[in-house]
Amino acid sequence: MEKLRVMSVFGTRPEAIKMAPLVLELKKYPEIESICCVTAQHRQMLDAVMEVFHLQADWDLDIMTPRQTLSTITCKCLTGMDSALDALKPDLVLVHGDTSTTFAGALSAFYHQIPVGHVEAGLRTYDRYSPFPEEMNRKMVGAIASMHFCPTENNRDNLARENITEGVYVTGNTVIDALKTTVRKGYRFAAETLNKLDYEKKKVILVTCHRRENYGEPMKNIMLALRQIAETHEEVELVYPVHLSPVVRDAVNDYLADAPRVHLIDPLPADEMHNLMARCAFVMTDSGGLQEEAPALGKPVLVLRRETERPEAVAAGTVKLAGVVREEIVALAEELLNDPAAYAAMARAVNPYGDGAACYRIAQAILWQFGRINLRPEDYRGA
């Protein structure tokens, strides 16, 4: 029997972090030929993750251009994927999450009548413009995919409400698998700035902020809140790996460049980011992935958004929505800084996103779906 040709398609840093352990897991199976196709929607940040996980792309679309738009990303992905799919002829295309690469990769596979598996399926805010364009990307991929790998039962329930019930598996989130390989005791950072921070005596806050829906007034409010926290708390060291987006960099430079105890650094490789997260006091972010990663490391998360497509973390108590209003952000940060009981309640909450075996479950689901094994894998039931 010929091997199953499974092509994993991704193009951004967050996708790569979550797909890398799956690509490597699929390589373990003699029944599967694991193929890696990257769009390089984010060239530099993607390459850094590939290096951390010792991954080589079998096909590289290399689409990134300066100040690219959602339309140019989608068009270049679609046309580039034509050549990749014609040449590699996969039996299944795996896409991840909610990016323009995800949508274009799924659509291109559909045009070629190749089945699509959606990793991290079923997340919803039910607001088509927040997160933008991610909410609609997820919904459109959900309509295309024939296999849906949901991190949680709540995600499966979201799909059921949309009458998507076939080919649905609850697997946990692959990012927890990634953390098992990247976080290490005694880790030394490449940047001496991070090695010199006193993680025991200081309260190091890890910050990220880059989402499109926060551009403009929301981002200004977030930056002013961060500045106020740094100025009024001498025990705080704020570390902000700044996204490469020119819009984000302009906002950061306008409001934080001269703020005390604020360390503005370039984006970090996955292993550096994970180890910094493991040492920090808590995380303030508008990222989706950090809402899953930080709780696995026992770190509270304040989400710098109005809503989240990851309500399981809010329900579990590991995450709080801080919003985009300056005073509300500051108030929640000060609660974690000043109230040990409030901090402990978030830090000790159970992470709902997995046990580090998501990639194994996905591989087993693929083998079962294609008739290579006789037993359907059990769904992840949570902690």
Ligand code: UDP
Contents of the next structure:
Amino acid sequence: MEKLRVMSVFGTRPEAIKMAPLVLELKKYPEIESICCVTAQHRQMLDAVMEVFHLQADWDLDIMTPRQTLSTITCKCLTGMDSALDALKPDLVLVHGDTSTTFAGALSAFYHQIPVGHVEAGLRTYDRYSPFPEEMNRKMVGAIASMHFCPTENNRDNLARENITEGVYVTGNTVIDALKTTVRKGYRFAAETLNKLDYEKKKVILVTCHRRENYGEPMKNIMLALRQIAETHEEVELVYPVHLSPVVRDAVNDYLADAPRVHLIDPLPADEMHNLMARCAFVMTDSGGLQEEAPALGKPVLVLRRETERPEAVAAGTVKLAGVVREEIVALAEELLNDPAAYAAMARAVNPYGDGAACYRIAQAILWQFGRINLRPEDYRGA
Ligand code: UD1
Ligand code: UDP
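Output block for the form predicted in complex with the ligand, input the form predicted alone:
Up next: the whole complex, starting with the chain shown before.
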């Protein structure tokens, strides 16, 4: 029987971190040829992930331009994908999550009448403008895909509400698979600033912020809140690896450049980032991935957004929605800094997003769907 050619398509940092363990898992099966096509929607941040996981792209669309618009990303991906699909002729295209690469990758596969598998399917806020454009991207990919790999049962239920019930698997999130390979005891950072921080005596707060719907006033409020926290708490060391987006870098420079106890650093390689997360006191972020990783490492998270499509860790008590109002963000951070009981209540390791075997389940689901094995993989039922 011919090998099943499975092409993973990704382009941004988080997609790469979450698809890397899957690309590697699929390589283990003699029935599968695992290939990957990168759009390079993120150039440097993608390359950094490829290096950490020792991955090489079979096809590289190299689309990134500074301050790119949603339309240019989508158009360039669509055009580039035509050549990639014509040349590589996969039997299945896998896309991840909700970026512009995800949407264009799925749409292009549909135009070529190639089935699509959606990894990290079924996340919803039910607000089409928040997160923007991600909520609409994932809904549109949900409509295109014929295989849906949901991290949680809640995600599966969201799809059922849209009458998507065929080809739906609950697998856990592949990010937990990735974390299991990167976090190590006694890890030494390549960045000396991170080795020198006193993680016992100081309260190291790990910060990231990049979402499009936070551009402008919300991002300004977030930056001013961070500044206030650092200025008024001598015990705090705020470590902020700043996203390469010029919009984000402008906001950071405007409001945080000269703040005391604030370490503004370049984006970290994934292994450095995961190990820093494992050592910090808590996390403040608008990132999706960090909301999944930090709870698995027992780190409280304050989400710098008005909503989240990841309610599982909020229900488990390790994540709180802090919003985008300065005083409210500061108040929640101060609660974690000043009240040991409040901190302890949030600092419990929980694993609503997976057990580290998501990639195995996805591989099994693909083999089952294509008639190569007789047993459907069991759904992940949560921690
Ligand atoms: C994108 C995704 C978002 C995801 C985020 C993860 C879309 C619409 N947005 O947002 O869902 O959460 O990635 O980080 O798909 N840049 C560089 N080098 C890089 C990466 C980015 O210089 O390696 C700069 C470029 O100027 C680029 C800009 O950042 O134009 C913005 O990148 P873009 O992918 O458009 O948006 P993100 O905000 O990163
Ligand atoms: N990350 C990283 N280096 C950094 C910041 C984040 O490796 O400097 C990782 C993080 O641990 C997570 C992923 O990137 O795995 C999240 O990406 P991002 O926040 O850019 O996107 P989102 O998850 O919000 O889509």
